[in-house]
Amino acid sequence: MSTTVWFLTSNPGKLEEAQHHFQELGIEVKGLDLPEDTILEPQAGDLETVARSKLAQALAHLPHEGAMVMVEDAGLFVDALDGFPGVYSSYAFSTIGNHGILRLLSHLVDDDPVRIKNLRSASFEAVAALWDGENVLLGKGVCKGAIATKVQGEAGFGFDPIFIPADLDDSGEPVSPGVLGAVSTHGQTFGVVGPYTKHQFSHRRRALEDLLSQLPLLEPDE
């Protein structure tokens, strides 16, 4: 079985990321970057749909048959949105950006931190899909956390300035509003943390992780 997958991207740090993980495996990634309006975005309500069909569109343009390739798919779902933006994520942020998913939650205001974070609450959640030659591989991950009241921050990408994480208790599982966790970014957005911190709460990282977890037998070619 082939050792490099391809990754369906043409984002750098997906692809690095990626990379770092894939290769405890002995596994190389390496990007497959096609032409614009190459793959189709299909209209569906979640993300594994999503996933699925651009994986399968991806497969006629594979450098090699029998190659491995890999799609990732992302969104921000608000549970007071009914999960808006959803899959449209990306539609959302070109369009009303995060001043208009704030707009959207405005009349959801709470002097208790903890009340307010239920109102607003919200998650990140991320799929990846790998064909490995002969099935498809789902990896899934959610980050949970809540809409922030104005932008904080401009680092990440995204609606990362609007969302804030909830903690983390020491095994990486969210604790509820209000309870301290051991991974905590004290109400900041992830505009406002770094890499490393971000990294720690990383949606991608847990579908990316969950992936590998169904690849035990794959080794790297003597």
Contents of the next structure:
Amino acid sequence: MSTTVWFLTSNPGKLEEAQHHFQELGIEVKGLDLPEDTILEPQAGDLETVARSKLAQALAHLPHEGAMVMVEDAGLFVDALDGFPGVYSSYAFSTIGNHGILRLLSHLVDDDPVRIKNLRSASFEAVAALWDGENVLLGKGVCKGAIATKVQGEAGFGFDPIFIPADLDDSGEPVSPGVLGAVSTHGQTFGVVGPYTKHQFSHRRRALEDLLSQLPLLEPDE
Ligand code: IMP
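If the structure you just shared is the form predicted alone, then what does the corresponding form predicted in complex with ligand IMP look like?
Below is the entire complex, every chain and molecule, led by the chain shown above.
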């Protein structure tokens, strides 16, 4: 099968992750790297609206008629900050950065390892939107966790060095703080454990899997 999905991204890590997932269905993923400022990031309160807007704009730049195109948008949502930085994650990262987020939470400390995880709870969320040539399909993924008290590790990108994912049970669901899950970083951030382990928890992987589950016409044997 020679189906191709054009992925609107300039982030090589995101492209690689999408290629990995789609190849299981025999779908090739190619990067659609448009000139800067071609796609405007809308000011919106949720990732879905941002992703839908970017996808609608991308449709004007399809590499060929009938092409399938995908966008993916993600952000860090800190509960104690009412979801900030959320849709402003990119801007927040390039301005206040990881140290700025840590400063905003510096009053939230506790000697109890469970209480502090609850106080500093946060999630990564991702929304992937795909134009399949006829319809827009949406996939969503969440990775629950907590914000560390200091920057740890240098792997990954963005907020990875301050994000500690919640342990997961056998079926990939997050367990309560204080319970050791079947999959665990043992309190380490994504910045310490690196991409292979991050993949097991990844909000992005979950969003892509959700999207792929909606592509019944693209089974591998077809
Ligand atoms: P984007 O719009 O999907 O590129 O994500 C916006 C911002 O959120 C990025 O610039 C990162 O700072 C942050 N972000 C999104 N996903 C991740 C992740 O998986 N790890 C760390 N930071 C992330």
